[in-house]
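A single chain, nothing else alongside it, follows as C-alpha cells in the form predicted alone.
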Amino acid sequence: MAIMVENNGRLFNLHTKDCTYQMYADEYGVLLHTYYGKKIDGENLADLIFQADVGFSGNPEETVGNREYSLDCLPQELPSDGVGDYRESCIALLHGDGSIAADFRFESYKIFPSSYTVEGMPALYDKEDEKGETLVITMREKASKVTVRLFYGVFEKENVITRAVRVENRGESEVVLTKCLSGCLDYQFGEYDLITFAGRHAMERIPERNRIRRTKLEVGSLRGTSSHQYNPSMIVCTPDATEDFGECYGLCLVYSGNFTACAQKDQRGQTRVLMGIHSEKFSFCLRTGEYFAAPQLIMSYSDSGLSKLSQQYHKILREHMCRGAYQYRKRPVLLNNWEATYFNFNKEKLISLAEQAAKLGIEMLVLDDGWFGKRDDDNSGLGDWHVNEKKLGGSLKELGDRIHDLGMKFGLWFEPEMISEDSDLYRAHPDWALRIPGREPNRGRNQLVLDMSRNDVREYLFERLADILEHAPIDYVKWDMNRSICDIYSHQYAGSQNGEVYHRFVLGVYDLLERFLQRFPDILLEGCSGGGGRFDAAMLYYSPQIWCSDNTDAVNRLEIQYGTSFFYPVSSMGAHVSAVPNHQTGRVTPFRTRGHVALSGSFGYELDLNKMSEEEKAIVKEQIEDFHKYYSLTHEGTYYRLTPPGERFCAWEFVDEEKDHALQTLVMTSAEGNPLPVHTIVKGLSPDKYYCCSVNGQVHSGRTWMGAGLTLRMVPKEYESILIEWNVVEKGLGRKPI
C-alpha cells in the first residue's frame, strides 16, 4: 500500500516510488508535517522537531505552562489564523460573534482505494488499470462546529501526491470563510530557491529564480483568471539544483482563477510555502450544513533535478488530467485564418485559403473571430451568438460542408464568457454583465464580462453554442477569453456574498465546459485567453491543448515554450507558424526555423497561404511531413531542456519510451564574428545501445553520446535551426566512429 498508518492511527506515511510524505498528529491533536523527500522506511520523525522557549511565541492552553511548545514554531499541515502561529496561515474564519480564531485539531482518518474528486472542479482521475489511493484526515475547530477534511491522493508510480481541502459548517450559526489555501509545506532545515513563472500578455511563463529569505516572496493573480502575469505553479529547490542534479519540489494548483503562491523563512530559519485561492477579495459564507471545497494541489518531488520533476508533471497531466477523444488521438494540422484576414473575410477568401491548405497537406481550417452578430471589429457583437450569414454568403453548414468536401476538418472560434455593450444580448439583459450599479465600468476591448455564476447566463450560452454546433459540421472549437475581470458585482450574489463571485465565476466556467463536452465529446477543444492567460492544469481537464501565447515570433516562443515546459506537456502547447515580419515583434526569421519551433507543440499555421512563394509552400509540405513523422516523439516522448534561452543557441530534445529514437532541435539565437563551434549535449539515450546521428552519420553507444555530446560541422547563422536525430542501429553500422 502507498498509504501507511501507524502509532495508533496518528502517524501517516504516504509513499510513492521515490519519495515519502509524513505527518504526525501529536498529543495535542496538532497535525505536524514531519517529512517530505527521498523515500524512507517511515519511522516517526517528529523527534527532528526542535522545541525551545522562543520569546513572543505563545503556548496553547493544553500545554499547561510548557513554554517550549508553540504553534508559531512548529511545522504544520494546516496552519490556522488567530491562534498563535504568526506566520502565513492556510485557513481563516470569521465567526458570528466577530472573532477570527481558527484552531483545528486532529479527529479521525479514513483510507480509500481510489482517487478523490473535488466537487465542481477538475482533479486528477483514476484510469481503469492505474488507481491512486486517498487518505482523508478530519480536523475539528476547537471552539466551534467547523470541520476541515484534508484530502491526500497518492499516485505511486508517478511520484505525485495531491492535496485538497473541504471546510464544513456543522454549527447552528453561519461562519464566513475568509481564507482557504490548498496546501502548505514546512521545511525545518535547509536553504531553498523558489522558481516562479512570470510574464505579461504575449510573453508568458518566463522563469524567475530567487533565494527564499525572511522577506516574503509572493506571486499570484487578482485578475479573475490564472493570468498571463503569473502561473499557478512553482518549484522549491536546493540552491545547487540544475536540470540533472538537486532536490526539487513542484506545486501546481488545479485552478483557473485568482490564486496566491508564497514562500518565506521564519524567525528560526524554517521555510513555509503555501498555495491556493487568493484571500484578497475572497470570502465565502457557510450556513449550517454548507461546505466549501478548495481546489486540488498537485505536488511532486525529484531528487535528481528539474528535468525529472518536469517529466513527472508531463506524465501525470497528460494521462490523469487530460481527457476525451483527443487525449491520445493525433491532433490535426490546422490553419487559423486570424493573421491572414483578421475581421476582413468572406466566403470566397475562406474557401481560397482552404483550397490552398488542402493542397499542402493541412488538415483543418479554423474560422476565428468575426463570423457572428454585428462583428467587424472588437467593439461589438459579443454575446450575440448567431451566424452572420450575410457576411459568410450563406449558412455555416454550407461553409463547413465545403471545407469537408476538400477533405479537411472545420473549426470555429468562440468567446462565450464575454459580452459587448453594443450587442442585442446586453440591451436585453444588462444585469447579466459583471458591473457595479451606479459606476461606469472598467472596459477592456470595449467588452464586459458575463456573470458566469448565474445559471440563466450559462443556460443561454449552452443553448446558443449547442444550436450552432448541431447545425454545422464543426470538428474543433477555440474557446477564448480576452480580458481580465474587474468591477466584480453579481446581482445574484450581491451584498454579503459578493466575496464569493470570483470563485463562483470559475465554477460556472467549469460547469459550462463540462456540459459542452458531454454534449460534444468528439470535438477537439482548444483553450485560450489572449493566448496563455489561462494556461493551467485545470483547463487541461477540458481542453487537451491550449493556445500557448498570442506571440507567434519564433525567437520569443523559445522562451515562452521553455518556461511552459517546466510543468505542462508539449502536447498541450498550441504552436503555429506565422508570417514575417512577425505581427507581434516585426522580427524576420527563416520559415524552417518557425516550423521547427512550432513542431514542439500542437502544430498549425496562422498566415495567408496565398501570399507564400512556391519555395515556402514546398517547405510547408516538409514541415507537415515532419509533424507526422515525429508526432510520437513530440507528443508522447520524454522531454529534455538542454539549454535555456538567452545563450548562443537554444536546444531541446525528445526521446521515445523505448529509447530507440531521439530528436533534438537547435536554434541559433545570436551571431558573432569568427564564431566558436556549436557543441550540444545529448540526454535520455540507453547507455548500452548504439545510435547513428543524422547530421554526421557517426555511430556511438548511448553512453558515449551522452558523455561526449555532439559538435556540429558548421555553425548555423543567426535564427537558423537544425533537427538532429539519433536512431538505434546494430553496432558497427554507419560511418567509422571518430
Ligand code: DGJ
The other form holds:
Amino acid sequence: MAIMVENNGRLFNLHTKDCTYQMYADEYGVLLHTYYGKKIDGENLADLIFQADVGFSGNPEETVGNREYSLDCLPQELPSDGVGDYRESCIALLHGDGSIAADFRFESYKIFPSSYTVEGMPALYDKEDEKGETLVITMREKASKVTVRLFYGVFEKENVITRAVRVENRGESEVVLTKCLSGCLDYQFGEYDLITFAGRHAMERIPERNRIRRTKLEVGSLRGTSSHQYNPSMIVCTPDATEDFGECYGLCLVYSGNFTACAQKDQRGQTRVLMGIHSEKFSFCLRTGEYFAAPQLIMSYSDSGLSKLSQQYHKILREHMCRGAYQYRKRPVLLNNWEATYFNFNKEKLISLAEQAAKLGIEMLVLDDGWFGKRDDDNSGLGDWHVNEKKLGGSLKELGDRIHDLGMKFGLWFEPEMISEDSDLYRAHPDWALRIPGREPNRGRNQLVLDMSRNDVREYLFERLADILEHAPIDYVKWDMNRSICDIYSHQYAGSQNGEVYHRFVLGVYDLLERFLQRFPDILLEGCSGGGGRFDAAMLYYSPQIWCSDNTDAVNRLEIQYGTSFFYPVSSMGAHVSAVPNHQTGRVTPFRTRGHVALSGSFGYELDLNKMSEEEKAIVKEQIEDFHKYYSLTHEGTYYRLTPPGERFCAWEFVDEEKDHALQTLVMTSAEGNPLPVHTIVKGLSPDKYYCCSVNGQVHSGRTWMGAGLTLRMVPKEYESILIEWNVVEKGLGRKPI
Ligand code: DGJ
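Same protein, different form: I have the form predicted alone, so give me the form predicted together with the named molecule.
The next block holds the full complex; its first chain is the one shown before.
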C-alpha cells in the first residue's frame, strides 16, 4: 500500500519509491502538511512544527488562550482566505452577506485502489497493470456547509503524487468561489530556489532560476491559454541542486488556461509554494448542490537532481497522460508545407512536394493553413471550414488519394477556436465570438476567438471537422490556436457569471477535443498554438505531440527544446528541419545540424524540397535513416541534459532501457581560434558493461566512460554537430584502449 493511515484516521502517509508526503489532521481539524521529501518511516512529524506567539498572528477560537497556535504560521494543506493566515491562500469564498471567510476543517477520508478522474479535464490515468491509489480527504467549512474534497493520487514507481480539489456547495445559499488553487506546498525549513520557464512567441520555455525569499516570486498567464510567456510548470529545489545532485520538487499543472505559480517565504522564513487557476478574472458561482473541480497538479520529487526529476515526468506523462493510437506507435516523418509555401500553394505545388518527399523517404504531407474558405492570408476565413476546391484544384479527397497513392499519409491543419470577422460564420453568428457588447474588440492576428463555452459553437465545429475528416483520407490533424484571449464576455454567462468564462472556455476546448478523439481515434493529433503557446500536460492528453515553437532555427531550438525537456518528453516536441537563412532568425546552419536537433523531437521537414540541392537531398535520406535507427532511443529512451545552453557547445544524451546503447548529440554553438578541447561525460550507462564509442572505436567499461568521459579529437566548427554512439560489446572486443 502506498497510502498509510494511522492515528485514528488522522495521520496520512503517501509513500512512493523514494519519497514520503505526510499530512496530519490536528485536534482542531486543521489539515497540517507535516512532511514532503526523502522516504521515511512515517511517524507523526507534527512535532517538528515550532509553535510560538509571534505577535500579530491571531488564534482560532477553539485554541482558547493558546497564543502559540496560529494559522498564520502553520504548514497547511488547504490554507484558506480570511481566517487569520495572512499568507497567500489556496481558496477564497464570497458569501451571500458579503463576508469572505473560508474556514475548512477535516471531516473524513476515503481510500480507493485506483486513480481518480477530474470531471471535464484531463488527469493521469491508470494502466491495466499499473494502477495508482487515491486518498480523498473531505474538509468542511465551519459556517457555510461548503465542502472541499482534496484528491491525492499516488504513482509509486514514478515518485509522483497528484492533487486535485473539488468544492461543493451543500448549504442553502449561493456562494461565489473567488479562488481555488490546485495545490500548496509549505516547507517549514530550508532554503530553496524556484525554476520557472519563461519566454515569448518563438522563444518559449527558457528556464529562469531565482532564490525564494520574502519577496513574492510569481509567474502565470491571464491570456486564456497556458501561454508562450510562462509555462504551467515549476521546480522548487535546494540551492545546490544540479542535474545530478540535490533535492528537487516538480509542480506541473494539468491545465491549458489562466494559471498562477508562486513562491514566497513568510515572516518566519517558511516557504509557501502554490499553483492553480489564476484567481484574477476568475469567480465561480455555486448554487446549492453545485460544485467546482480544480485541475490536477502533478508533483514529483527527486532526491538526486534535475535529470531524475525530468525523467520521472517524461515517464508519467508518456505512460499515464498521453493516449490514443499514437501514444506508442511510431510517428511518421512529416513534411509540413507552411514554411515551404505559406498561403501560396495550389494542387500542383502540393503534389510536387509530396512526390519529392516520397522519393526521399518522408512519410506524410501536412497541408497547413489556407485550404478552406476565403483564406489567402491571415485576415479572413477562419470559421468557414469548407474546402476551397478552387484553390486545391479539386476535392480534398482527390488530393488525399493522390498523396496516399504515393505511399504517404496525409495531414490537415485546423484552427477551430478562432473566427475571422471576414467570414461567413461571423456574418451569420457575430454573438459566437468573444466580444463585449458596445466595445470594439482587441484583435490578435486580425482574428477573434470563438466562445468555446457555448454548446452550439462546439456543435458547429464538431460537425464541420467531422464532415471534412469523413470525406477525405486524413491521417493527422494539426490543431492550432493563434492568439491570446481578451474581451472575455459570453452571451451565455453574462453578468455575475462572466468570471466563469475563461475556465468554461478551457472546458469547452477539452470537450471538443475529447469528442474529436472518440470519433477519430486513429488520427494523430498534433497540438499547436503559434508553436508552443499551449505546450502543457493537459494538451498531451489529446495530442501526444505538440509543435514546440514557431522558431525552427536550430540554434534557438537548442534552448527551447532544453527548457521544454524539464517536464515534457522528447517524443512530445514537434521539431522540423527548415530552410536557411532561417525564416525567424536569418541564421545559416548546416543541414546536418538542423537534422540532428530535430531528431530529438517528433521529426519532420518544413521547407521546399524542390529547392534543395542534390547533396541536401542525400542528407535528407541519411537523416531519415538516422530517424529510424535511433527512434527507440529518442522516443522511448532515458533523456539526459549534459550542458546548459550558452556554453561553447550544447550536448544531450539518450540511453535505452537495457543500457546497451547510448546516443549523444553535440552542437557547437560558438567558434574560437586555437580552440579548447570538447569534452563530454557520459551518463546512464551500466558501470559493469563494456561500451565501444562510435567516434574513436575505444572500449571502456561504463564506469570509466561515466567517470572520465570522451574528448573529441577534432573540435567541430561553429554550428556543426555530431552524433556519438556507445554500443555495448563483450569485454575485450573492439579496439584496445591506447
Ligand atoms: C502558427 C503555427 O505555429 C504555424 O506552424 C502555422 O501552422 C501557422 N500558425 C499557420 O497559420
